[in-house]
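Single chain ahead, by itself, as structure tokens, in the form predicted on its own.
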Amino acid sequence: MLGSDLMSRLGGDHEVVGKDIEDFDLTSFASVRDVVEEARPEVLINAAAYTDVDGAERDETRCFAVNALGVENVVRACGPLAVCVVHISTDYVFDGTKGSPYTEEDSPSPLGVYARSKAEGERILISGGGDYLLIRTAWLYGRHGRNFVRTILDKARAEGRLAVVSDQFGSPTWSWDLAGAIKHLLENNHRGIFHVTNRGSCSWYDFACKILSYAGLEGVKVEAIPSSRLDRPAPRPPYAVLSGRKFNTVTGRTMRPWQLALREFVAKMARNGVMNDLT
């Protein structure tokens, strides 16, 4: 999802080489080293991750192999060539109990296996001693791959009614906007940790209602439910909103509100006939 948008946004102005899951094994240092030595990039963007939050509770080994060992392999392979590593992380590294947006200075406090694996990947990156740009983002959706927007439209058209949790809050983020922000950070040689999401926050319930509204599905009944009703294996941070103040201050730019991004995304997908393919 994000990788495709990064290729599109970076490809017009830079020489970009894309590698997907079938091209190499992120959990193998030899495989990662071969890819890096063949391309010899100035910058390597690691947008790969094990993202099945509940599945991670059942397969901790695989989750850590991708999200932690994979980062170690990238850092080791890039070090001798002085390659800057851009790594994509998540709001899940925080436990969501702060009660206000998390800043880059807040210490990670991960809850479940997935969250711990992402936090460990961050630690490996930061302690590696090389040049890095660590991007934390949240609630990502986009043209490619499964995501919350597609799931909501799928279920709404198939079932006509939805039950969505209303006690978890975050910032929906269009992968296209995130890719643009990463491009700007790289082109202006920014390094360190940045929180990048579309502006504002909402609950999953609010997010679902806006998706249906922008898609013109006003007749779908949406029930707000507590997280406890779903009885999921992995814990979720209740309020994992990320502060974009550092990004705004350093770049002089502001990410657009999540509602505007979502409305454009849904409209664009409808024009391209993609929405009709979701049922």
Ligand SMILES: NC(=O)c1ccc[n+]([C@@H]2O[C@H](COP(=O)([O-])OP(=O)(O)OC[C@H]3O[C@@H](n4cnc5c(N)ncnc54)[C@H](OP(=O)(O)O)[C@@H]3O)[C@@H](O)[C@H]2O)c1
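Now show me the form predicted together with the ligand, since the one above was the form predicted on its own.
Just this one chain is shown here; partners and other molecules are left out.
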């Protein structure tokens, strides 16, 4: 999802080579090294990950192979060639109990397997000693791949009623906006850790209601439920909102509010007929 939007946003102004798992398998050092040595990029952006949060609880080995060992392979391949590594991480590295937005100085406190694997990937990147930009983001949706917006619209159409969790809070973020922010950080040579999400926060329930409203589906009944009702394998942070203050201060920019991004996304998808379900 994010990788495709990065290709679109960076491609116009930069020479970008996109690689998929067939010729760039993060879990194989030889595969990563060969691609890096052939392309000799200034920057390598790792938008790949094992992202099945619940699946990770059953498949810890695979999850760590991609999200932790994969980062080690990237760091090992990029270090000798002085390639800057841009790596994407997650609000899930925090346990969500702080009660206020997490800053870049807060220490990770991951809860589940996916969260621990992402925290380990971060640790490997930071301790690797090379040039890096580490972006933590959250609640991504976008044009490509499965995501919450698509799921809500599909379910609303198929079932006409929804039950959505109202006790977990985060910041819905359009991968297109995130890709633009990463482009800006790179073009201005920023390095280190940055928290980047669309501005503001809400519960999954609020998010679902806004999706339906922007899609003109206000008639669909949405029930607010506690997360305990879903009995998901992986624990989730209850309030993993990321502070955008450092991004604002360093770049002089603010990310737009999540509602504005979502409204544009839903309108665009409907216009392009990508989500036929919207009409």
